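The chain below stands alone, shown as structure tokens; this is the form predicted on its own.
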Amino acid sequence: MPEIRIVDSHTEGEPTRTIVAGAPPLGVGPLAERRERFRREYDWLRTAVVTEPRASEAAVGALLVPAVDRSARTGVIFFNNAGYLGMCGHGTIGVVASLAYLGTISPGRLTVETPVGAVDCELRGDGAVSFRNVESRCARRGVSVEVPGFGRATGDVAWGGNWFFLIDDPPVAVERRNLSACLAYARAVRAAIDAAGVVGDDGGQVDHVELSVPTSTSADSRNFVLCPGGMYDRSPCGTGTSARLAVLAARGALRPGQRWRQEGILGGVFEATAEPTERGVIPTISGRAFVTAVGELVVDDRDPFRFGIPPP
């Protein structure tokens, strides 16, 4: 009956469960290859850690593994109830906060290696975390799809560590009290872009939908992000904010170094800036995470749901 040591945290409301010990070894080599081994041979661990009865649909898992780059503090493979992620912004903030809680790092700079590249991070003295994300880019602008029950939706396809379909001023109110309508619309859009064959410029699946509106708060915009597993991101979404900055830069609506305050659906805020590159931007995102629990998950061979409750 293996025991899996974990640290739970939330980043502006979005949970991260970091596995710090007890996982099967994935060998050596690039993190993308080890992620595939995880998917191929140990997917039971993913479902055991982030699905019911131990977790919820909103949880993102982070498996700490040895980094290939010796300058990196750790490698990390992110996953959720639907599968595996290239990068996770709120999860990166959660991992850094969890390492700080365990006393393995102090305020200062560190590098976290992900399957899509190395991410430079900084733990500040006040506990806030910033990370310099992978290069983000706007691949296609003004893509239209027919959404049954809602009509035509037009959005931009952008990469921020994951692929996003970003819609400005959607036909639903992007407010916390309107979560059910936001979910229904975003899920319908996701089905429509799948049916239309909308993909990233590398053929990657566009598996996140982001709705953005102006806000009367001190933030620049408020978003609602649908994640691959069909649930919404409680935080402003790090990779979604990165994709948003790439779109704004492509429109000429974001100056180099300009601060962008992205509010999430629960009211939490990420602060962001972007450096221009030939293909897009390099975003830097800052936010807060708080540790909520430290413990061990028990996988009991007698438990019929030891690997999670299968989807219907």
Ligand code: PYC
Second form
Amino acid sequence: MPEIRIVDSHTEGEPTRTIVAGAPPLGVGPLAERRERFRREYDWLRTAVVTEPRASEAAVGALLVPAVDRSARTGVIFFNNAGYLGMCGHGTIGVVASLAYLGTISPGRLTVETPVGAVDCELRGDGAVSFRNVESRCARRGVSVEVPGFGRATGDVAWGGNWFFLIDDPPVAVERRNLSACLAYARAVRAAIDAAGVVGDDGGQVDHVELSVPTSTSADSRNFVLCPGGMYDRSPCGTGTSARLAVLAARGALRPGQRWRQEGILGGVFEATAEPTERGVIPTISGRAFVTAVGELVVDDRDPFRFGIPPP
Ligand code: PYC
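Switch from the form predicted on its own to the form predicted in complex with the named molecule and give that structure.
Shown next: the complete complex, the earlier chain at its head.
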């Protein structure tokens, strides 16, 4: 087994484990194709890297791969305990902070390719990172589903690099001390949208649920985001913030260039703006990540859980 070198970071509390060396080669070609090869042939690496006992169910993995466009600094394929992501905002901030920690980049601009498009990033001198996300769009407004035990839920379907079902003012308090109720409600909503066959405008699975409320802090809104593997995002969620900006713009509730401060469930904040496009918006999001560990994974043939604890 080759040495798998990793850098761990967290972005406003949400972990990213970046694989910087030692992963099996995925060949060349579009990142979406290489992500399929990863899924088909090396899914053991995903489960080994981001699930227990080596990581936590909240961790997002980021595999660095050569970019297609030579002007991009790197390609990255994001994954989690349930599968593979299109884009990941907190993960992009974590990858840039990790490259800075390793000394392979210095403050300035760089492009990171993802399976859903190129993302221009900037590492600032104070360590903060901003990224200009892929075009984000509100696909459907006012979609109602029956949520067993909770009644009807009405939300919007939007793309921010992943598909989201966004609910304003849900029937649970969106507060850190109420996490288990937020989880229970968002999981029930997720099951209800799956059962009702709610999909994105490209047929993609709507696998994130975002609950939003106004906040009394200096932020514009606080959110709780349920990720595809049933865990919640500790950060304000970069793709979720992008989807929210697309919804606000579709409602005429966000001026071009208006600053939006998105608070996450732990109180961390991403600052965002959005440029209008024909179909939606291009969000730019800024946040901070901190490196927590640098190391090498050990995959011991005698270890029954070397590829993670499998689901029951
Ligand atoms: O920040 O985009 C994000 C994200 C997606 C899933 C977890 N974090």
